[in-house]
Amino acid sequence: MPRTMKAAVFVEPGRIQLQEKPIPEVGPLDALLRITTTTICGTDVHILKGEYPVAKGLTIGHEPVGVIERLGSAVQGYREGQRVIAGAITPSGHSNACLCGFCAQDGAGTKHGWKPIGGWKFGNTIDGCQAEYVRVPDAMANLAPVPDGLTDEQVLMCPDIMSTGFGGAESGAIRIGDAVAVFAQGPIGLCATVGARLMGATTIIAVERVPERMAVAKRLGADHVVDFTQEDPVEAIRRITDGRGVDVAIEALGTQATFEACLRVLRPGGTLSSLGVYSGDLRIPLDAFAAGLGDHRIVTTLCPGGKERMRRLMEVIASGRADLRPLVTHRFRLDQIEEAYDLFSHQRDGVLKVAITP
């Protein structure tokens, strides 16, 4: 086996570079994964512009297909050799959080201080997924068998994206016959879509202005689809459900001017399901909260991680109630990591996810 590897490294803010590293070493509860597929993800972008800080030299990424190289001297139950997946959140099972029902914030609140999202550790405070290989913490907690059959790319958006997107629906709590509004038709929002479905929305309006995003969308289940730039989406939403509003509204874009017009659209008592990552300072404006008096929940969700959920994604994946190959529409090499960020930063040649093969 070689001792180095190549990984898509954070070098300064404007620059993620493809180096050689060493290959990581396991701990007696790890695991060596071997990547065979992995994506960029908006938070990867988020990095790259400088927007989220990591530091200088971690390698980049939270998204792992592969298989098992290496096995920890504590770890039981796996062999090397076999195909998983991890989550983008790899808890401990036995932090605060995760004994709280909240694996995604792992390691937040602890008496070295409070860091939130402490349970998103790949290309955030160790080292991610776009490499030859990574090293997988709390093994027994987090990886995930691929079930015979299904392809990479079929789990691909296990990981995070489909995670995220349902998560948004399940903390919104969605119910059969609500009506649902996505804003924003990325890969995040085009889960959300599907997860609303999945949950019982019978009228689900997306959002969108990205022809290529909006004929998925519909593709998905979205019931309605509203392009923002010929209409004005809360006045459109109003008019879909008749003036009543929506039962829930997802952000999926995390801007102010989506996460306003969520609010905007929501029935007296609906819920803002927030899955935006926002780079500033949010502003609630008073009439669209009703001065605090609308008996609305404004809810956040960090993508769920661990085994079990990541086993039951892909139970949806399995059964045919979600396709999610759709949103794989470009694959490149490894090789060709830093030619894949450029198209996936800037959002061309209608992209929605890459497909990244050492």
Given for the second form:
Protein chains: 4
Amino acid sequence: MPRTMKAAVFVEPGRIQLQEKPIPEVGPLDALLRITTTTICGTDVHILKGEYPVAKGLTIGHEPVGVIERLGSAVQGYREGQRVIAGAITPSGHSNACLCGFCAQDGAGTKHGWKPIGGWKFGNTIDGCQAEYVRVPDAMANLAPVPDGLTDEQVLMCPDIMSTGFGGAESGAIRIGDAVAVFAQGPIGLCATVGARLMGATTIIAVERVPERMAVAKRLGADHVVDFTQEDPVEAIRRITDGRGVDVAIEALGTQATFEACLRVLRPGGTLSSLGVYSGDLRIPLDAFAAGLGDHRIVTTLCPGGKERMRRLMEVIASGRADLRPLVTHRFRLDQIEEAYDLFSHQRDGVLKVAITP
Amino acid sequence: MPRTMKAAVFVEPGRIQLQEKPIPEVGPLDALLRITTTTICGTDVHILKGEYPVAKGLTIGHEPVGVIERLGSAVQGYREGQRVIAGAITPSGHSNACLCGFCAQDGAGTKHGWKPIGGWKFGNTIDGCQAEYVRVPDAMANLAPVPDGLTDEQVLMCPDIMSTGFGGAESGAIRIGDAVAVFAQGPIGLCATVGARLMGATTIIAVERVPERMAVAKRLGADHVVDFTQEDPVEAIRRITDGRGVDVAIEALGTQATFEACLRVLRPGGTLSSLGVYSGDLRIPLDAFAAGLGDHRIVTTLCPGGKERMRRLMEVIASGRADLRPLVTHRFRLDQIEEAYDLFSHQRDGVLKVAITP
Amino acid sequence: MPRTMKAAVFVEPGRIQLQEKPIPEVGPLDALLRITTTTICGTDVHILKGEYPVAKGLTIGHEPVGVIERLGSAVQGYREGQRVIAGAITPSGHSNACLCGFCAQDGAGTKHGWKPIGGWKFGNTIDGCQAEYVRVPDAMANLAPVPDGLTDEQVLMCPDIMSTGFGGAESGAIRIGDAVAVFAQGPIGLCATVGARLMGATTIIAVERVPERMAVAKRLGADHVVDFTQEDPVEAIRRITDGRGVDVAIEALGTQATFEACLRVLRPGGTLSSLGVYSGDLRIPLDAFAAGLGDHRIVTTLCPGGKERMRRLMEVIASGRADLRPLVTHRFRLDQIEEAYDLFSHQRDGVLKVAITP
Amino acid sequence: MPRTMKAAVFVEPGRIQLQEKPIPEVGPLDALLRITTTTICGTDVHILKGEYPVAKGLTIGHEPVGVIERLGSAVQGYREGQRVIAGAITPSGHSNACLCGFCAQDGAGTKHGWKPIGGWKFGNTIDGCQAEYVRVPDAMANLAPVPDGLTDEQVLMCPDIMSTGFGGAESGAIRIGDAVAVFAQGPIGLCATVGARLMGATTIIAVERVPERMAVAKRLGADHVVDFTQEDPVEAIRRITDGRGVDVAIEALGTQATFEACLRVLRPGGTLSSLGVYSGDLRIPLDAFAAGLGDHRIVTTLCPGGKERMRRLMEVIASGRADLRPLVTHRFRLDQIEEAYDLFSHQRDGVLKVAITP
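Can you give me the structure for the form predicted together with a further copy of the same chain, which would complement the form predicted on its own we have just seen?
Shown next: the complete complex, the earlier chain at its head.
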């Protein structure tokens, strides 16, 4: 086995570069994966642009599909050569946050092991997986074997996009017969649409403007697609729901406009399920919030991780309930990753997600 | 029986006046109550000041304790002369909102019977109970007999203050062992403190500055009382919780400052339970919200009503689990109500709540 | 309008007969429906056989589709001539049971208005709807307008079968990715299968032996159908789930054998959702229950009713998410109802449900 | 440090004996505790009698209070000499069961890491803590530092009795204003009574016959104590609740009689929360179960474990909300443990729990 590998590294704002780095060492609880397929996330673009700060020299990427190359001395229940995925969020399983059900808020360094977003480690606080190899911490909590018969691309959305989008539907506690609006049909919004459909929503209204995304939304389960450049989405949703509003509105973009529109389309007692990564303060308009008296709920969800989550998501794929392959619109080799970033960050050529193969 | 009665009527902004009005007629589903005790709410002061608009000539007040004087032709299960209360919110029981569990958002006039805050009728959309008599709509859903042995003043907080304050604790889903902060210790905040205590919170931090209210907060169950004029409450709460933050923060004032402080003291995955009636747009600071990635929840609660809610709250009083009599600091006759408004709206003389007896 | 009507009446055990009866009077809260389509339920067969006792002379039937013929004096929000359904369970909306969310356990006559199964009135405690007309109590809580474009037969399953079957899936709190077993694929079991599918279960295992029912189960969403006369269903389910067991097992028959098998196929922490109407004591085997230490849950559900429930179920039909027309296998006129009972009670000719039209 | 220690070992049915054994080795994820206080559980008596089978030679006991003597090579976040407790149930944190919230059903050896009761290891599948030292597996998920100022005896109930009893109240989802019955007031039933009180139940009815236990029940929060040798408890509870029944009934003994009585006192829609360890099949009487139509729920709970649970329970003690010292009625040195077993297993001298100090 070689000593070094290729990895996409954050150099400085505006620059992610493929570099040669040492292959990671594994500690007793870790595993080393040889990456077979990975992808780029919108968050990686924020990192690229310097909007989300990470350490210079860090390997980027948090969506690994790969093969176990080496196991830490204390890791049991796996074997080398096994094909696995790990979630974008890699909970330890043993923190106070994990043990009370907030795996994504796992962390270390504070007295009680609580730190916002502490569960997101890959490409954030430790080296990520846009590389030939990645070290997975707390392997026993995180490695999920891929069922035979599923290709890398079929499970490539599980680590982040699917887990996050479905999480938005789940945190909204969608019920059979609900009306649901999903604002923005990028990869996460599309997965939220699929999640809403899987949970039994009977009126799903997707809001988007890019024709390719509108088409995929329809194909993946939206009953109505509103082009917000043609019609005020709040009015359109009021009309479609016969003045009633929606039970759940899912925000999947991260802007004031969509956050606010979500509030405005909710029925009294409805839930705004927020998935977006915001870049500024948010404003809650008094009227949309019924002055605080509307029994509204606003819930936020960070991508759920851990091997059990991954197992369940792969079950969804294996059962044929959802097919997310339409999201993979482009394919690159790892040594083309700078080109992939260029395409993806400029949303050229109808790109939704790219598959990167070392 | 007389034909007319005395009633506190909204005349114009700045002026609520005792007037002579006809005693209400009862429809088939209604009941007529002879009021024996009632009180003034902070919301009534908003009405007085013209900040919350109601029709001129409307009788104000939504916290009735009284005796059944007459029953509508279709009302069963009660008898005249029975001592009862009704909630501030009077759900019909048969609206779509009620039938899916949002009784407070009950209403009429829209296609599906949903209208924000539609369940609040007394002193808002129909004549209220600061009067000698009040008509209670949908009597069978709303009249709750007062257990023998409880005085009017013992149950006077049930219709609104106690139901709302407890509702804040319940919507926060407080669990045994939680740390809870309650911002503002007016009547609703004090009841939220009591509710948090009853649900098993083990660290209850009340934030206030009025010495009398701080003292009552201590007496009713707060473990710590932070005077926000002496110490930054966010820092104080971080210190008290050993850097961990609270599981649930309850907003009981209705201002940007308290709303924002609630967010800042939450642990990741924590819940902001909002009770305040806001008078302007709210701002969610990006950092306090972990950019939308902290698994935070913001929930709002309008005072739960209906006879089963009232029955339960009176059980709390009857069992001795809570004694809210310390909240009644002043007493007036109905014909002194303008004086009572003057005292209450200026928060003079350490007033918390007043009892008004016709 | 005539004074009398035809109605299927319980005469004595073994005999339900079409008789001439007065058309019901309506009280202030009632509505009179002219029945356009109705059906026969397994419970009606229990009544026919004398296994479930009802008063002699009672009109049977609890699944009405019809047209509003007359409205009580206090009923608002409807108009005569409107096409509606009502649930098999007709909650008042104003009982303590309703107001704390247990509409099906509504009732009267006890101090607090709680009585098991008190919400089931049609064809149980008041005249039912296998007749030309039926009186609907508490009309405002129960009448649900049928959306244009849906036929009687499309919504005929909503009042009972669909509400009950879906209720089993909902009470089981099925989540995306769950494995679910449904024991028995009669009309209720089939609807439970559909409900499980709608909520996102990814492995649905139906247990049955009647070939026609097995075929419909496959068509409506079961991934696996186990013929329990060919293979032990507990072993089959263990095999299909790779030794893991199911997250939720739904009992839809009402026997010891199926109840016990449900327990035996549950994973630790799994939920047995029971829909069956049992006719004898049940036994919980010690080993299947892990001596009480398996974090198992057993939940029971009586058919949820009320107009909001009916509205939601009709949304499911209108959206095309479920098509339950395959359940209607036979059609009869009301004057053929004795023949219909004969066919249905002997489960001849592959019957699932019959449509009866006056 | 010595090489051997004293430990209470299961020799054969009827015989637990203090023996000299090697002090355990620690693996990378383990910790070695020096026990300072422990206790005997009812389950240990089942083991003693041979009713619950364990391996011969196993050290018994699952309720450790102690000091960290040594830490495994991969354990971080603790230091030697720290005073800690661990729960009776020691979840790994990284199993599929743990990661979907069923820590107590953790396990190994099956394909997906699910095995009923697999989380209970101490004194069941690995050596326990009635010894001078104990090896704690998965130390990072299980060691909870004891707050300064709390004595060993104050936290001695946390690992099992308190966690289990409180768990019964929590799984029952007790709400403010509930009526709750607790059948049997042994140590677990007493803790369930305390839990019910902490969660806001306003009518708590304890059923017992031993005068000392009845007295402690009163002292710890029961509103009514029914002596079932003097009065039929089902009738007594119906009377106390005015015919309404209880919202939640907690079974804390493990017999058919108490299980059945729990069902009989439930209101429709009520919850039976079962804590008992049963020793035979259970029977559900048809009438008590409303033939499966009463919207009843039966939930079971195995003692929740893990360090976050222990932290919360110690918070309850530290805050003064509960004082469980009255449960420790007798004290023994470890070398008197056979005598302690004799007293405890025969329930002599009003014993509730014993404290054992090496």
